[in-house]
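The chain below stands alone and is given in structure tokens; this is the form predicted on its own.
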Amino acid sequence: MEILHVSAECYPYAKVGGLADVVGTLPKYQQQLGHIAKVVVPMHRTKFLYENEWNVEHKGGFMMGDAHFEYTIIKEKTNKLDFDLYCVDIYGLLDRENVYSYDDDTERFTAFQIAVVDWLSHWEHRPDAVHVHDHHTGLIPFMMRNCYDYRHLAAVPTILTIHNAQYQGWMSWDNSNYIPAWDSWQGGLLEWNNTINPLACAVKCADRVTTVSPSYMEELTQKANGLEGLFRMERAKSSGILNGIDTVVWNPETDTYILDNFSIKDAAHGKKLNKKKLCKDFKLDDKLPLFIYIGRLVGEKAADLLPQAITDSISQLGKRMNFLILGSGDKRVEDHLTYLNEGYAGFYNSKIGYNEKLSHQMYAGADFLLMPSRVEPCGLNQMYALRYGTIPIVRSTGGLKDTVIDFGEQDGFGIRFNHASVWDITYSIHRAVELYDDKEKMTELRTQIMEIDNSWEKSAAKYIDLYNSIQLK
């Protein structure tokens, strides 16, 4: 089976989120199954891109409205990723350093997905399917069946995958002329509350449609920010299919970037002169339990409640715990974090932005991790956070819900709470100060949290049965 991924990110080409690890790795696994994976992503100009030796494989243009645009394929020539890398290029709309937030993001990802298209409409044969990843690439299964130059894709089978239903791309009907010519009858499809849905249109014309996890598949049915009702319409051809994590990438034993590799043999040890070089570094005391963070500091990972919940429970608890926060997002929250840094000195520090080693490190020297998000469609830092014997606190939501257990439940392991409050989170800081007091509860649940597979190879596998389901329906 031959399939083709489309997103925004692919980890390391191109990463903000949770999106590019699962596009960076996905495909990977599919491979070692025995199928054929490839991968196209803009062209960001990113460091791995000068990096890397790349073919021309492909070279056309477009009408986007009024505009003529000239797009070049290329693809990444040594297979460093273990699938096949391609790369959109657009001169003046996708030569550009970061993956969003620019002012023109609707006119540079309706012309990614049309060159996609384009493109895909030259090759001398037909993937067996195309899987698409979220808004930017959400107008794809509807240019493919109902745009007059590509009609002769219809029947290549589509799959929506969606990593965050907040976000959907709306267009103003001002900007529909983008769109390569369609069946006007089908403007439906592209149509939800009055104006152009990305998101929604993928729902409604993708054969079938996943989210990264069971519980956030339900979820989108109550709170889906307006899509609720066409969630409940589609359900029949929707399903959740959990994250893994790459577990040769995060492996404790082998990772290139921690101070001491361990395995679950030696965890105790390993974790602990990891953890005596991180507090080194950060002027934090390796003797009280480690506490960290690391995400974007945005409201639905419920960051602006972490300065109030840690100095709450330094005041509650006293100095009996250590915080490291690494991230960025909020220029308030930021600031706020980097507030603390002075008045709590020795007990607590922060790192605004985002660095992959140090990640790494805080999993491998820290003890707790907290992950108190309003939203969260699968995570995955609960994951990584589990391979190096770090017990997760979560909220109760998406994907957390789905892949930690309450160490006060059977088989339990780690810590959750029901809602993203200061008081939730304080109090769920608590338990897990006195269950680091308990070192032999630690020790146990430090091994039973090393054991859990959560790679990759099962959900791999669920997603080529779900493209059969397609191929035999």
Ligand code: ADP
Second form
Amino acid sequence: MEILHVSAECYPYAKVGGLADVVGTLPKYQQQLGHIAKVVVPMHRTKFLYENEWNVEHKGGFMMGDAHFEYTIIKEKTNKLDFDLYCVDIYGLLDRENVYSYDDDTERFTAFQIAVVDWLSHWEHRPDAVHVHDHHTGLIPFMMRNCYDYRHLAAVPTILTIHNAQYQGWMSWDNSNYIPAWDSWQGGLLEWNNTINPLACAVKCADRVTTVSPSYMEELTQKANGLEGLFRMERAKSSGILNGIDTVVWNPETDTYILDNFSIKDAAHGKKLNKKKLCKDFKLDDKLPLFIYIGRLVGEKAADLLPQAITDSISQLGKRMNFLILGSGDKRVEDHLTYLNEGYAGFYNSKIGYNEKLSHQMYAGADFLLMPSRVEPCGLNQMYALRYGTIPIVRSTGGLKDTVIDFGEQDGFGIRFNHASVWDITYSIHRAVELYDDKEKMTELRTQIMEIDNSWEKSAAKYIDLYNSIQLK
Ligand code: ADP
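Since the structure above is the form predicted on its own, I would like to see how the form predicted together with the ligand looks, so please show that one next.
First the chain shown before, then all remaining chains and molecules of the complex.
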């Protein structure tokens, strides 16, 4: 089977969040299962782009509104990622430093999608499935069925995976002429609440819809930033498939980013050394339990609750723990977290920004990972933490609910709480501090979590079953 993944991000080429990790890993596992998986992304000006060599695969052009655009498809030469990686370059639109957050993102991602479909229409053969990811690629299933120029692609099965339904790519009907000429009576497929909604459009048009965890699928039927009704209507073709993690990149035994590699057998010693180094670098006390947070500092992650939860914990329990925060996002939260650096020096530190290497060192050196998310479609951090022997403290939502069991329950190993509130977070920190004092239990839990298999094998096979179910239609 030949699968083409279309995405805005792909690790290690360009990463903003978990989407990149998934699109950089799932195809690798699909290849291992004997299939051909390819990935196409917009050309971003990243280190990976400049450090690797590329072949020109195809050149073409299209109209978007009144403007003509030329595009070039380039392919990474050496199969470095174990699958074919293609980039779409559109002069003036796509060769930018960042993946998102430009004023012309609507034009950029619409043009990217048209270029992908146009390129696909020039292939001598058809892929067996086109797998699109999130709203940046949500117009593709529609274009393949309804745009006059691309209708010969209509029989190719399409799958949408939703990594985050909060963002939907809304665009004004004033820009409807960006989309190549389509059957006007099909306009309702683009529409949701008086705007063109690419995510809603993909939910309607794709043959199958998946979310990145089963619990998130259920939650979307109740709360989906305006699309709840649509998810209920399309429930029959939708399912949740839990993400896996790349166990080669995220392996404490071989990770080149961390000071001391360790396995389950010598985790106590290995984690101790990594913690010592981390605490030294950030002026923390390595004898106390170390709580970390890694991620976007946004409302979805409940990062706004962290400053209060941290200061409350310290005032209630005394200086019995350390905190280290890595992330970026909401300026107000960034400033608040930075402000605490001085007043709580010695027990708290924060680093604003994105730092892949430091994130690995933190997973390796910490005792507990905080994830109080209000919304968490799957969440990868908790799975990385488990692999590195760090106990996750999570809010019971989405993929966190599907991957972490509270240590108070049968076969449990983590800490779970119900509400995204300062009180629930501080109470969980309290439980963790007490757990930390029970060395025997900590050792037992560490061994248990490092043995958990969250690799992609099972989930990659589930996607293949899904593609097959459409071919048999
Ligand atoms: P989301 O995609 O919603 O941001 P996920 O948990 O699915 O959340 O994935 C987040 C990924 O991004 C993880 O690989 C995490 O380690 C990484 N990450 C997030 N913020 C940072 C940061 N500031 N520095 C390094 N890695 C980060």
